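Just the one chain here, the form predicted on its own, laid out as structure tokens.
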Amino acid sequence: MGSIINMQRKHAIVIGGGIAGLCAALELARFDIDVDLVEKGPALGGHARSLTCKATDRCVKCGACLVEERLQAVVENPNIKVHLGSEIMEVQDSGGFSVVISNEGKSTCSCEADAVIIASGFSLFRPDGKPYGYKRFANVLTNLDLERMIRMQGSVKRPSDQREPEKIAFIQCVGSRDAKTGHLWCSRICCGAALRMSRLIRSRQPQVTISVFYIDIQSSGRDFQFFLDGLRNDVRLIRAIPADVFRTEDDRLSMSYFDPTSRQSKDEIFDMIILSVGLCPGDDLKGLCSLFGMKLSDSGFVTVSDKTEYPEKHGVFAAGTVLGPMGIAESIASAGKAVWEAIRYLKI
């Protein structure tokens, strides 16, 4: 007698509706796996949905356009059930997973899963305690604030008076590579994002002069050096981390820094300052890992096995920035790898 084929459909839970979670859900559904996609926010897309396209005369492969494409595909896929405003409350592991999902604390539902992919994303460093005036001065923004501004209105304007700025400063590594905060890692995406944003602003508002203050420039993509060389004539790159920011009487921003060229301290006036804030472990990652019996590294991201790129926990996999800082393209690739490991585990 031949072997009996198990025709029962497999079921998976994907936690997180950002770009990694969206891609993981779509790939699982492509294998005819039923997916419950659990997102704690009111909408899918995560942080990436706030990003603006940075193309000027050509695509710069920032990845912002990929989010809406994946999001629409998830919504239309009959194998994927989306839970918005929802969190995992209870987990029982008895070969498979029995999971209780709470919807904004108002109702709960239970589902069974053969595999789980955690893709709950990251949190952004909160720069309120830094000496740059965030939340105190209206014209000090984070890089994500700036992304939303340009996405919605197409240009940069000072929040305090809606005038177009003449001078903008980007400060890199705010909350990254910082021993005082305990965040020793590089957030990896900030340099490329700031430089692409600088080029976009210069192309739309050529009267704006831009200075980027950095520790060192992290490359991003195969053609990054070519892109960087072409940008040097448009953007002033200053290898220094500023000290303090003060608001002037005419509502501008005075910034102090050590000038590496003159080797002297210098004060310079800007109309706006943009803080490239670091990527940190998600606020709920520790709780999720506790529910699923997974370990966190000293940095707070998911610990992976020495033998594979995934956690040492049968049936539970991780994708995207729960593993550490990465950009959109890397998050998509990470989701594909997590799904492949899940498929191998499920023996499909």
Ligand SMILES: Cc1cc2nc3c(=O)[nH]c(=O)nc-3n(C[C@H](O)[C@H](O)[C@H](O)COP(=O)(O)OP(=O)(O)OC[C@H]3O[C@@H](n4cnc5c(N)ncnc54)[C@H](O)[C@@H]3O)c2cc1C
Contents of the next structure:
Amino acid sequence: MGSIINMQRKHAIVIGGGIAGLCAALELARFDIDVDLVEKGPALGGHARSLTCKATDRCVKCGACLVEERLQAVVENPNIKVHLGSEIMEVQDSGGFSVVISNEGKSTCSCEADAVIIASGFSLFRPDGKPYGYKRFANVLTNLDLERMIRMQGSVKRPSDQREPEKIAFIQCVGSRDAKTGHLWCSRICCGAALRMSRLIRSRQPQVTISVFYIDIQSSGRDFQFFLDGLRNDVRLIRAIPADVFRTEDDRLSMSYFDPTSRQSKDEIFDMIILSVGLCPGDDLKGLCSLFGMKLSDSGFVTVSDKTEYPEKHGVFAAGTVLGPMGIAESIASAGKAVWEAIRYLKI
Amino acid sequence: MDLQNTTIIIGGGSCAKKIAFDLLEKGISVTVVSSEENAGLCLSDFPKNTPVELLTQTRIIKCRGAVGNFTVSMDLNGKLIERNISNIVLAEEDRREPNFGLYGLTPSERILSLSQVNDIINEPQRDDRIKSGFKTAFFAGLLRETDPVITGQIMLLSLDLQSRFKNQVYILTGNLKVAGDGLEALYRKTRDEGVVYIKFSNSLPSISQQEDNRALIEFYDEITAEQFKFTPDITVVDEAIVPSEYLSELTKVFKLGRDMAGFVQSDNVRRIPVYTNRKGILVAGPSRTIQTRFDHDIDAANAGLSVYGLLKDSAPVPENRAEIDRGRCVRCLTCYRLCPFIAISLDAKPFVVGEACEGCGICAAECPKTTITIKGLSGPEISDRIVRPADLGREKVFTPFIVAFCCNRSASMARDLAVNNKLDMPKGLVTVELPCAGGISLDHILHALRKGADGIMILTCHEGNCHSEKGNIYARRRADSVLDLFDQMGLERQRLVVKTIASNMAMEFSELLTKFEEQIIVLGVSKIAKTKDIGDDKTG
Ligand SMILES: Cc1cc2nc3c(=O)[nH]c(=O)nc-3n(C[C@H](O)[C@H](O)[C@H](O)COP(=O)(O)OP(=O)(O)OC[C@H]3O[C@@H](n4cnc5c(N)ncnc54)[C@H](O)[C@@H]3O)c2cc1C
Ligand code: SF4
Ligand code: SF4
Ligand code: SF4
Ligand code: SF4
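Given the form predicted on its own, corresponding form predicted together with the named molecule:
Now the full complex is given, and it begins with the chain already shown.
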């Protein structure tokens, strides 16, 4: 790599090209810091880029559309070099960082950095082990599957037969707030996402009825009371954690749960079931952090209890969901904070 | 002190202090202004020999100018003072409003607010209203949804009461708000300590106040299916976190957008994280929304970053800013009233402050005398961009010429995505990008018709998602007024539609336009297009 190292300019590496990484890169570049943005996947944008807009008559402030603008700005920014399909292989820390980046396992390049921002995001909980029939029954989807479906085709259809469903159930907190999996955290975004999604589906496909099975509904947005009051007439909210899901002979889904109103176990038939799976630490977060000599908290995120304390390691900062479950707005804010810390550290 | 480089930070709490510290570290001089006499701050808190000024008992009463050059007038305990500054950060503390009224209770020695309990627990020797062995009940978002800040505080207090004060704590809640750092773990810990949670989903307790001043709570327990009567020794009502009254005054002084609760920053994702509708005016922490202290620190960092960025930014004002031909202006002040970014100032006549102008075009489109111009947005410039695809209309089947005016922040990006993904698009589509749909004028639409457009679509951001707040609404209103003209010209109304879209919705973009094309095919060639020699539209 014939890169010319300009002594005047500082150099940073941002790991992960999700909304947090994009924002971090842009803010760094604004201060004339040269940025290498290292993204493992084939494209920038991270999870937020799969989400669909849930506006009906109005924007519901999910923030998903913010990615596109940031993404364009990153691609056009001369201070940012994007490495797609790339990962950090080696790190040497001698005041600054010497980092080896591999490109799709084929070629490698090395670069020097004065600071590093880790923004490699989260992994979604894999619900295969839960008794809800994910991967066994075609019409059981995760929240992310549903986002993708609506974004690509504009409406919900049953994957098994492409028919419009009549009854959809959302199961909240799958893999969150769950002692069985050791996930003692609320993923924060899935209540809001499920409710907004329900509203969107009801407005586009009014014949569909929606039931949301929940433990506690978490607030989302600035006028949540208003939003929730409006939603109650539209969506059935049931406080229960369903026990299991079976497929019926006519290819529908039978779900059993303890009905709090009748106080009885009940089997109810749905056409589709959506699992609101939670946000978990990124699959390779541990490995990545160990490259930088950093430890993770008990929950597996970079830190959970106190986001203001960055890893004690000098010159390494963290942004977005590597710090714990959070939404797009919070990810953007945490990227700003990481960059501000980096700028103070670099004395720019 | 370099006055031009000063930032005013409004507020006397920890968030304001954090911002001030950070900026001082960067050599930026700060004036911290608190309306209170006894702000949580004093000058000796700040590092020595740094350019800091602390004004207490001082209220902002007026603000003139724009980013880089604001003049702020203040009332310092009756004395009028003025400062010339570059940037402003609002970080006023929020306020707690106990929900006594909501639950129909009056405060007493048995019925306390969350803050009162907090004070008692911190200084039990001064106030011994909570005694060992008490039954204490907390209301946590029982009749109105609460938030993780309040819920977290309730859980922490309940832990203390349960262990240190040997109380039996009950938490009555609708939805327990655990969407905050460590709250689910804390919830489990409180349960392990013996705190009892009673959750209501379909029923609500009835609450009244007894003569002995205790609350009487009667409810149906959803788990045991039994009716309960419950008179705790202490009942603690939760609190709403609300903006201070002074903050609402400030939003008027600075002409800032607000959300439904009255916090600064309109409820618009375009303002994330700490931006307002005015360049150079930022909002952080407790002035922005309901947040924990940790989140306040995150906001403080973002405010620091933004101020520092603005000061370092040496880029010249871009060309495409509004300009007013003051000779022709009739001083109707339409532009002054409508500019969402407060970029128009007044002396004898209005003038545009280039640094603050975002080039949205709203003023230009609305000015009754059309005396405002913006480079790139004039009628002829727009007209030049409407070029009919060469092979259209020469085929046997009718292929409509469709002009889509696209907002740059939403529709244009959706179009780019759709093109990249090779989604279906009308063959005769020409898109015209605008910085904001609010800048679309009658003139632009007429130009499209004159160029032979068979259909015109205006694509804006969704309502509530507009960078210029109401640009999309103005666009719709203008289109509506053009439709009356369509009637007079004998053109079908269906030839002009306004739609909203988000930047990430490529498929939707493709669908909207292909459906529109079908609709226009049914209508056939536009009457106006027919009257022209469509083979050569340069003669038109
Ligand atoms: C179904 C669903 C609905 C949601 N709805 C909403 C909503 O309505 N509102 C809202 O605010 N939020 C919502 N969210 C949350 C939102 O997606 C996240 O807040 C956001 O995506 C977090 O961004 P991030 O950059 O931290 O992480 P990510 O989006 O996970 O991005 C991380 C990036 O880093 C890359 N990466 C990972 N490991 C490495 C590595 N080792 N090296 C290099 N690169 C790496 C990944 O490929 C990815 O591109 C939703 C999430 C889901 C799953
Ligand atoms: S914030 Fe969400 S709902 Fe609003 S326009 Fe963007 S994608 Fe749509
Ligand atoms: S946000 Fe809702 S669904 Fe998600 S983990 Fe929290 S409580 Fe469960
Ligand atoms: S173009 Fe927009 S921002 Fe500029 S002065 Fe006109 S209304 Fe204000
Ligand atoms: S809208 Fe036009 S005429 Fe009215 S004050 Fe502004 S520039 Fe002058």
